[in-house]
Amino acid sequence: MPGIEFANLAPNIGAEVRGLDLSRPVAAAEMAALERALADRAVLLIRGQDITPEQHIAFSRQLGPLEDHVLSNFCLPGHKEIFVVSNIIENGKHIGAFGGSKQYHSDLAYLDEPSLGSVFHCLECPEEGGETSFVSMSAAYAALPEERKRWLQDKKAVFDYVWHYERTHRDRPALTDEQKAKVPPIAHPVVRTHPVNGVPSLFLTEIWIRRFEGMDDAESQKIVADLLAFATGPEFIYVHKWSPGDILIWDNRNSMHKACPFDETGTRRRMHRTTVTGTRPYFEAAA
């Protein structure tokens, strides 16, 4: 049996993993337990990890192939698999991506194959603020009325990155035709089945969904807003207060997350992130 233990962090989401040292390879039985716990709890916390970038990458690869981030200028020098998230400025330049999305989302949901999840390692963090908030989309779906579940199971949502960008990032350079061609609108099921445990989850986001197929934008976005208002109720949320050495693994297939504000000019925050590639979302009705 795996020599690790799990303790729930919140009623419907999150588990702390105890007895795991990521500076060494993780045994197959332990990885199987981690993957099942990730599917069931969506977010895993491993505290007190003092690991090198090489060890971070090696562990992440045990979860699956890793993505190279498009913003290569914010990748850790010599380690293209590690994306640096930080407000720190050195030699007049940001060492990592800063700001962070303050709206709930799952990573790269607007692609044909959204990412499976991420492994986030905290190196520095402020004493106040800068938390990360997570939502269990499987628990939220389970709590919906049966009639609403049946209605959603037949629906697909159109995720449209260009539409979102042009509405909300008017202060940024316009997307080129080449950039737009890389992110065409994509339809995904509104309810997706988790490939590990078969549990259905809502697959929605505040930011990229333009409409449901067969419906107009305005009507669709009202329904999405109502569903997300329900899903982001306190009973479905875990807010993580970071400490150096914390590692969080989150599952994009059954959760959303967002960054919480902090003093980005007077404090320091530095995180290393790897991203595990995913597969196309699907819905499979229970037999």
Ligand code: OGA
Contents of the next structure:
Amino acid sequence: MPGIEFANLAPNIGAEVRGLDLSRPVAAAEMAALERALADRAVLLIRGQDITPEQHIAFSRQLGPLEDHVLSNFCLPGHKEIFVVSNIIENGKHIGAFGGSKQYHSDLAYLDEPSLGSVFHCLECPEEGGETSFVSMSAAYAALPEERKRWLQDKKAVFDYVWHYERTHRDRPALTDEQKAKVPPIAHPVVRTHPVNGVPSLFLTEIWIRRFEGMDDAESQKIVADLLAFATGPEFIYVHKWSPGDILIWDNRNSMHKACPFDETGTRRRMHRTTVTGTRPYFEAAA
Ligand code: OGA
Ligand code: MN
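Can I get the form predicted in complex with ligand OGA as well, since the one above is the form predicted alone?
Below: every chain and molecule of the assembly, starting with the one above.
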């Protein structure tokens, strides 16, 4: 591909992309290479991008239509496509979503059509801590024993946002009936075929999953916990240490991520996220 080059960040996940300037439209051939590399490596890093919110949105749209986040109070004023993730307080108010994603998840997995991927731009970050950790769920799935893979292939996991909210956020205001109606429990295949490269991945998260369809909660949760303990082994992980100007694109179809702890009262972390809409997960046995 003329102009752009890829270099792996960890054995099973992540690639740095060199030779891109996201302040300008990316050519169709380069976008095709990026989309393929995203499917294959799950996380793409593009360093040194001093771009405006408009340029961030325009580039993200080249990957697909964007979500307007439900928590509109945390969106960048004037830019409903940009969700602010930050610990910073200005005029007595949090400027962004504060913490909240310190357990492994895939963005919007509890929706009927979970997000394809997210584009994260680092504006400010602490010297220490505050990394983002990623897991390759395709590499984790590939490493499972064949018997386990076969057992998982016809299973569905029930993602239940309201159930999870009510047992973990007792300190927050109760969800209204209207909010609850937007996020009914949804069953997704536990093994998911990637629409771009056809590679199967585990589609599980540390939050929201109540049970496997047709099994009881406690038994299901034990199996999910065992699978996630396996998936979060060091060989499947890439931990990104941020620098201002970094753009990371992550694929929500074949990876999980979480924020790592940092000094939330003494340092500043400010990130902008766009969220690309996705399609319904499916599993297709290899021919
Ligand atoms: C997110 C998220 C992790 C981080 O914005 O979806 O999970 O490191 N962020 O802030
Ligand atoms: Mn997230």
